[in-house]
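Here we start with a single chain on its own, the form predicted on its own, put down as structure tokens.
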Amino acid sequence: MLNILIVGAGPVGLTAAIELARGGIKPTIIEQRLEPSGLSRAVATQSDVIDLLEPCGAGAAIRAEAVSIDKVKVYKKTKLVATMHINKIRKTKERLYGIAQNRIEFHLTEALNKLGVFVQHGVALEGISQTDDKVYTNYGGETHTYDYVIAADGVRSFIRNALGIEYDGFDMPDVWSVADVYAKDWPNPEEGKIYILPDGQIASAIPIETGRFRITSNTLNAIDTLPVKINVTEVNQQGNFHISIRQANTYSKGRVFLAGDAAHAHSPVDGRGLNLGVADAADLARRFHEGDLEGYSKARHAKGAYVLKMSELARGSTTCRRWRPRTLVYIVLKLIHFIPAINRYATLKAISNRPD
């Protein structure tokens, strides 16, 4: 049996571990955090990604707990410009769900434990090297040898940096903010809302459970940036962050493979990061079982490049400060709003990671 180490126990690492274990390969999985995260982090989950998690049981649990986001409304300040009708997409199972990342991790961990694999928390990788047939890692004061290593250790990936894999792209100078809140009397709480504001500012509010919302903005205070009043009863998390627009120039080097944020990073505007990372992990695990590792980097790099392109299109169009491009954006949004065929096409593009 292959001896595989997974570094990182977020949704990407957990998915890789589950899918390997379901096929008879029980990996070692380590995580430098002392315990699972209690924060919301990623919030929008696509139905095709939940489908990937159905065989292990986590998909059904996630779908049962998540909020089905039936519509996403886009506003110019407080004036409705467009409604994307996710619940009206026909001939497809494509849907969008809101659920906090820590709850996804909970259900994935439950599924993994049932397969007899347990995360080693509080364990940080300290070194990695490889030969043609083995990977040598250092953690816990000892050297451990593996056949392969999967790096699911995030944007600042220790493994990617240690192996000298280029992470091409740039870091945004803007400071973004996020708030995970409970709120009373928020109108139409099952809808996602995006507010395009003057001077390139944006704010969004996405439901992640009944009465709980993830508010994000490219300003210093997401809650205050909302142009409408929100009656916050409890704040679970608030913070500021910078975003990176980057992609590794290869997703593999020797016997080491990158997945998730270790391989790609983009803005949170369209909520694709977790979905793309989970799909990376499921694809990589399948290739281990089928003996098709050679095709992983090329295939997933192409998927990542497409999602990066779509994410940047969404970010650039909603945060542009120049009046002519912004006017064009509002024209396109009006077309989406009033023409059903365009609405269906644009909505499907917005909630799918598929280029077709």
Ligand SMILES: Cc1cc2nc3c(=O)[nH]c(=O)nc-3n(C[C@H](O)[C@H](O)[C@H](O)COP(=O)(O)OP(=O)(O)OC[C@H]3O[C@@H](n4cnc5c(N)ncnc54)[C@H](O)[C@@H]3O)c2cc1C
Contents of the next structure:
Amino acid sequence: MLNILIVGAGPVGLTAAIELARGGIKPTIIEQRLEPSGLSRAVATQSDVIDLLEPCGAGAAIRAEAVSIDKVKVYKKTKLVATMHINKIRKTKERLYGIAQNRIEFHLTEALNKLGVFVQHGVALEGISQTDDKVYTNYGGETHTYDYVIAADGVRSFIRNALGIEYDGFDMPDVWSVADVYAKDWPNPEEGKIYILPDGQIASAIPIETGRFRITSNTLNAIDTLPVKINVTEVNQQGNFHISIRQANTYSKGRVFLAGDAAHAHSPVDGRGLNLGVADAADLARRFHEGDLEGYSKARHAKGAYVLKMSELARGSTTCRRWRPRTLVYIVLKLIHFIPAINRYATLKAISNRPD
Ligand SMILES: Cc1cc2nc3c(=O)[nH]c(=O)nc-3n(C[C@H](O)[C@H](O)[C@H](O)COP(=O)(O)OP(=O)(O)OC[C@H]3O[C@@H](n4cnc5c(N)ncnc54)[C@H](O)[C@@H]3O)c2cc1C
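Alongside the form predicted on its own that was just displayed, please also present the structure of the form predicted together with the named molecule.
Now the complete complex, all chains and molecules, led by this one.
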């Protein structure tokens, strides 16, 4: 049996471990954190990604707990300019769900444990090198030898840096803010809401569970930036973060494969990172089972480049400061709002990572 190490037990490492174990390859998975993260980073989860997690049981558990986001409304300050009708997309069953990332990780961990694989917490990879037929890793004060290593170690990937893989792109200068809150009397709480504000500012409120919302903005204080007052009863978490728009120039080097944020980073505007990363992990595991590792980097790099392009289109058009392109954005949003065929097309593009 192949001897595989997965570094990182975020959603991507956990998915890779599950999908390998389901096919009979039990990997080792190490995680530097002492315990699972309690952070609700990703909240917008695509149904085609949940479908990938159905066979292991996590998909059904996630779907049962998640809020189905049937509509996303886009406002110019407080004036509605477009409603994206997710529940009206025809010919496909693609939908969008709101659920906190730590809950997704919880369900993935349960599924992994049922397959007899357990995350080794508090274990950080400290060194990696490889020959043509083995990978040598250092952790826990010892050298461990593997046939292959999967780098699911996030945006600052130790492995990507150690192997000298370029992470092309740029870091955004602005500071973003996020708040995970319980709130009362928020209108139409099952809808996602995006507010395009003057001076390139943006704020969004996405339901995570009944009465709980994730508010994000490209300003220092997401709650204060919402143009509609929200009656917050409890703040679960809030904080600030920087974003990078980057992609590794290759997803593999020798016997080491990158997946998830280790391979690509996006703005949170259209919620793509977790979705794309989980799909990377499922694709990579399938290739291990089918003996088709050669094509992984090219195929997933192309998918990642497409998703980054779409994500940047969403960020650029909603945070643009110049009036001409802004006016064009509002015209396009009006077309989306009033013409059902355009609405279905744009909505599908917004909630799916498929290029077709
Ligand atoms: C505010 C915010 C909102 C977001 N919203 C969305 C959204 O709505 N939808 C969406 O799809 N995505 C969203 N994302 C992106 C999403 O959170 C990430 O894409 C996702 O977490 C990537 O998963 P990952 O497993 O690749 O990396 P991570 O979740 O970062 O996991 C990497 C793991 O590797 C571990 N690790 C790192 N180095 C080592 C080492 N040397 N040894 C051992 N372990 C190590 C880390 O401790 C970590 O647990 C959002 C992100 C942010 C910040």
